[in-house]
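Next up is one chain by itself, shown in structure tokens, the form predicted on its own.
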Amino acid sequence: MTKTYSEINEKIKNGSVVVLTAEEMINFVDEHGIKVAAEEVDVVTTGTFGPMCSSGAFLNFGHSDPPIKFEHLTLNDVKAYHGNAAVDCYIGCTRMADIKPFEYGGGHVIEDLVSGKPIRLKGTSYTTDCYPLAEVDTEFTLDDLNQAILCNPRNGYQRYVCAVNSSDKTIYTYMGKLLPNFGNAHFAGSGCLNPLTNDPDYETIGLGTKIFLGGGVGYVIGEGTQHSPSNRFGTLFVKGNLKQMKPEFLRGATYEKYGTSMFVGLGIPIPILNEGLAKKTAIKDEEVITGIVDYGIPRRDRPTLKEITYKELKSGSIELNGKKIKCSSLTSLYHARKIAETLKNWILNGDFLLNPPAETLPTDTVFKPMKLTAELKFVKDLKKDAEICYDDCDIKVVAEIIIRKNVNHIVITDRDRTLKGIVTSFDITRAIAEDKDHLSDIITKRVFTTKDNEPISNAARKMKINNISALPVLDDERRVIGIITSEELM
């Protein structure tokens, strides 16, 4: 048995049609079977609202008068790309403002442009013949745009990995904060309502597919950046007219430590052409699997730990080495109902028809790392050996091997070379100042590590953000092997 999507378009037309959100389609099929649910089934509705890092949007002001090129802009000080036509721009929901970095970005300009405030635009040219205008400082809102054009290269991901930290500090990346010793586990996608979830074989799903963008109409474009099916990450590229778009489906978010993205309001109608389909959109939860990742490993191939379903993802706690831990969703599970449910009443009442794809997407694209062309050096490569003292040595001793072995760090440790701490020659000039006698009135407890195979880029970083010139370099056992000091980065 099969349908057509002019059959189905005649029905929304003539409002017969029968449109269920993914979620009821579960319900349906487990109390009439899969093939009462292809016959009497039209559509059934997904949806996901998640950050999505790759967006931005294509802007275009119109002429100003005299004429301007831009080289260089920004939109409420964030940049903005102009590398195309005089007075076309794109920005990126990542590119963060340069006065107020981690707490404005691009994301959050598209939704304070959606949301009809004004923005700031700032802009210079080198001035040419026929653009001789150097400099525009003006404001704009939505509405005085000629164009404006959501695009997001990477959109609507398959699923996503669950995140994890084994290491011993917190640390910030796009999947959150992700406390200590598996302190925490966040994941994303939300499992059974996920569009390429409901048509992992991409049979309804391609160019020109017709979907929910933001709260307005988009479409799908293409494969998306990254698109790797054979691992079921199958992403998509998709555009949309900003002008039709809702502040509540496009928002900018922050990340602490991270930067700035963009939460974006996804949902995609799957026709039920047959029975195949109709079994597809009626998996569960329980039935969409995908792996627990340690991030606190700081290469590309993070090992994965374990396979986990997303029934127990959004359980709110997930079982990890016999240990339960807390688990949060970076997507948000209200507004995924509420985009399915929005798509469903909009093809109910005959405001949206059903577009078949001039294209599928691609089922056999290879996913590539990046190649390095020049060495990457590790901590191995720079450390040096550390000198020792132990956590109940004198303070005139360790300040007689810092002026001997002109050094400025001495690592603290127990006689198992388990470190306790650190001091630096300001803590001894400290100590001297302030009449203190005891290594433990100016020992620093709390210090930030590295290890042997953490490249060199990630080891200066944590010396900058943290305001810092030295790392101990430790074992699996916390036990000292070394240090690396800004000195050996420069």
Contents of the next structure:
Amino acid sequence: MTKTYSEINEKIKNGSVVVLTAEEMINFVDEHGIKVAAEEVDVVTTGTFGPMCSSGAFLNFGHSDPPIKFEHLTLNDVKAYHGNAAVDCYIGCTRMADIKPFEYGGGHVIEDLVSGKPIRLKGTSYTTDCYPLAEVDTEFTLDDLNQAILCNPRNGYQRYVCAVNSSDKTIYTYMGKLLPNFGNAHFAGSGCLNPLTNDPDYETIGLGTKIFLGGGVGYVIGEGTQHSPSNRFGTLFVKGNLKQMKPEFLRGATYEKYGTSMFVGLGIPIPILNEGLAKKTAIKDEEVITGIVDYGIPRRDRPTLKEITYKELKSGSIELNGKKIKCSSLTSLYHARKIAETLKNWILNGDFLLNPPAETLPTDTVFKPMKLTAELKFVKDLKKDAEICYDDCDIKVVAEIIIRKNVNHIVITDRDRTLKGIVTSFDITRAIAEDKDHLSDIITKRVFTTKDNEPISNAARKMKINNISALPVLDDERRVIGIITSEELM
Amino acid sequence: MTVINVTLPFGLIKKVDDYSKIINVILEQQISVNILKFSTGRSGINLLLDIPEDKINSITEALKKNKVIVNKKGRVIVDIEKCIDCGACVSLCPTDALHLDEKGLLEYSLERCLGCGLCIDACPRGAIEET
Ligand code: SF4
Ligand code: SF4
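Since the one above is the form predicted on its own, can you give the form predicted in complex with the partner chain too?
Let's see the whole complex now, leading with the same chain.
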């Protein structure tokens, strides 16, 4: 049993089309089987509503009089990219405002724009004979623009990972706030409702596929960046007219200490052309598998600790190493459902026809890592021997070593070289000023440390954010095997 | 005035005397206290107390000595206009005070909130504020 796009469109026009959301399709197939589903169901709608950092909009302001060619441009103090013609720009959602960064960014500009709020445009120019105006400071709303086109190079990941944190500190990531020692877990994507999950072989989704985007109509315009079909991490490049969109489905977001982003509502209708698609669109959360990934390790290839299904992820907690961990989503499942429902209603109302893609998405591309010409340096390459004193030694001895060896940091250990703390030349000065004569009075016990195989840039960041100038290097038994100080990093 | 959130754990008060002991602790501070809320929670009796700001440390100390749990900060409020029901706060909440209902909408239950504040900077919409 096969159907064609035009047969489905006929049914949409004459009101006899049968549309189910991806969740409803599961029940339908369970009840009636794939054969009946393929015959009776014409379209399955999908939806997701999550933070999608690769999102932004092209805007065209029209010409001022006298005309200007923007050299620098901000929208509500957020820099926009203006490397196009005179009055075109691209506002990206992760660009943060110069004033109030980490509070307001490009995603918020787009939300405000779609909400009809006035946006402050400030621009300057080096001026040319044809574009003599040097400066513009004005306000505009969405209606004043010629074109406002949401254009997102990477949306709608087929699936995403579940993030946890093995380190001993709370970390703030694009996967949200992750508590130390596997204190919580976050996942993204709507599982069985996810668009690409329902058409995993890209039979119907490709260049020209008409979709729900941000509350309006949009189109897939090709594979997204980092599209990685071989391991089922496909992505989509999408665009749509911002003027039809709704703020409910385009929301600016800020992840603490990470930056800004935007929640994008995306829904794709899948025509049930054959039994294969009926089966694929009936995919259940327990069949969508992803990995639990340790974001506590700040490297590109973070370790995957375990495989997990979206069913477990959506249950509110996951199990890892015999421990129950609270787990929640970054994607709004409520809105994902609402998007699938809305798209379904559009089709049922005859407002939304389907079309075959002009070109389907590639199924064989690979997502390559960045090519770095400079060799990655590790702590072991730059560390030096640490000057060590035992924890029962006299402050005077410590002071002598500081002078004799001309160092600023003395690492304090026990007789087994297990780290006990650190003492700086400043601590010694303070001890003298405050008349303290025991090492235990001045020692810093909570010490940030590093390991041989940590990249230098990560160690440097640790020093910078904690405002310290040295890190003892430890082996796996927490014994001191060296030190790295800010001097080596210069 | 400032609000503190204290819990009298179940089992702490067995006799009337136990009660008077705690009341005396507060009276000794020579201040007036408003009880804003009195409720039974999972772990005991929860009180939301309005106390003078400058006494917060001494009262906290005194209560803790008597095994009353003082939850550090006040509670939070969720601005539902800003909230988009993503769920990013839910995994942070140690008591399920923040949770998603069957439809996937965020629900916040004041009774269960400890005021720990873990959720506040987890919200990408700035929808959670300390009261
Ligand atoms: S303050 Fe703590 S207990 Fe209250 S809702 Fe937030 S995380 Fe939950
Ligand atoms: S993190 Fe913020 S926006 Fe998301 S559900 Fe919680 S309160 Fe709502």
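All of these numbers come straight from a predicted model, not from anything done at the bench. Residue numbers count along the first chain shown, from 1.
Asks: Report yes or no: are I402 and K371 in the same rigid part between these two forms?
Replies: Different rigid parts: I402 and K371 travel as separate units between these two forms.
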